[in-house]
Amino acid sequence: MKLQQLRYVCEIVNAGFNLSRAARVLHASQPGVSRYVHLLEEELGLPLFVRTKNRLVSLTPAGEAIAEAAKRALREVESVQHIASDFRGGDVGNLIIATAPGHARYSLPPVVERYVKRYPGVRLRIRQGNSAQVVEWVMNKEADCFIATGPTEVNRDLTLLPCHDIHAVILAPSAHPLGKKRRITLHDVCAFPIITYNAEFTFYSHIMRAFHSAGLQPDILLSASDAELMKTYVRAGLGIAIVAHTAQGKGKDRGMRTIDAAHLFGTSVVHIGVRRGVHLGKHLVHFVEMFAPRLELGAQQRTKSAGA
């Protein structure tokens, strides 16, 4: 059995059982592909494709199972090449990180700063998008990993690495009545117009779930993807903002006060998501080691390839 034969089979399948089209994609001649497939079928002792007279129509049951296994085999072979090119290159290359604007703005900058200093040859790119987008990008190989606040609805082609916890805080104008209470409740919060993240962010659903399960209907005055924008509206006295604790400036948020709200909304976990079962590139591993040292991803890599 040859790798090419497996490639041919897979390509025929996703060319919609059109040998000619598959041959074009594979830079091979139509007869070559035809013969090679026949050879494989002969070797395996059964037909992989259903043929009506002179046309490929579909996979046989055996063909389906075999095409699946073939795809997995090819992925591993591809992975051999990726591993090689990963080791081959020195500390140069590309690293694309997909994440929500919140992480990009608050958690990432210090890490990125250290990273580009340590690995100046790596071209680091950060793509911003909502939860669904960043997942999509990683699956399509348009990004090497995503950083997202879970639990993300995620399929079995991705692996999530829990990095650290995140909790909500409330930003209110300095003289706001909420600031006087010792321990606020969801009910207290609900009394005021609320500014928070857009609905496509996981944090939004997280917050809303807390309100709804308490039987409350908050008055969402305004939603945005940018915490700095929210702060502007808070300063203007339009309402109070519920944001991730990472979004609070270190004493730089003048004109407002921060009220802890961890007990109201619980904690979420920030995850790094990568494609499952493939070799994690050296640059990605280095980055993750900086972003979440407790994962000890580098140490794992040394003993076993492609983390859990």
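Not measured: the values here are computed from a predicted model. Positions refer to the first chain, counted from 1. Only the largest set of C-alpha atoms that superpose within 1.5 Å between the two forms is called the rigid core. What changes on going to the form predicted alone:
- Shown in the overlay between these two forms, fitted on the rigid core, is a CA shift at R127 smaller than 2 Å.
- In a rigid-core overlay of the protein, G273 has its C-alpha displaced by under 2 Å between these two forms.
- With the core held fixed, K71 shows a CA shift of 2 Å or greater between these two forms.
Okay, that one was the form predicted together with the DNA. Can I see the form predicted alone too?
Only one chain is given; partner chains and other molecules are left out.
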């Protein structure tokens, strides 16, 4: 049995049992992938995949158990490589953080500033995307971690480290009628055109769930990924914006007032997401401890924390 065979099994599952897609990811030919799988099944003495007209459609019960074991084995091998890299690289290396534009603009700058001063030899890269994209980048090893309020669906291959809560606020022109109310309701908000996040972002889902649960259909005039762009349209008098409280300008949002909306839309938890069971490199651990000091990930806890 070879690690390459285990890798092929896992990639076939990841590709939805599409051999052509798996072969592209593995940089191999489709017949080559099929041959490796057949050799492994012969060696183990049982089928791993259910086949219909020579097409793979699912895992057999034995295949499900073996695929899970293969994932664990590959993660352990990857952890060995990361541990060696930690000891070999010293304070030099690369760190890729995947996150939404809002976190990149508001939450990360002070953390990044402190991090690059303390670890000048680490090349830090921030990739911006929506909720699904940042998860995909981590799962595909294109990023070391993501910072987001998602994903909304359970993913057994991810470990989510809770960092802090965020809640919604409403940004409205200074003289807006909502500012005169002592405590606004969802019905009050629905009376005006709304500007908020794109549907690809988890925060949008939380907002819409609250409206729909109350039997309301809000008028979404404009959606965007950038809260600063939303503010531009609020200043133009086109509507009110529902954004995360972290997007407040702290005195820089002239011509607008901020109305707390936590009682309308609840709170969301910002997580750092990493692949389950993989050794957390020291550069990532240092970053996590700066972004969320209460997590206190010690060097001896790295692998344990990723597998919790």
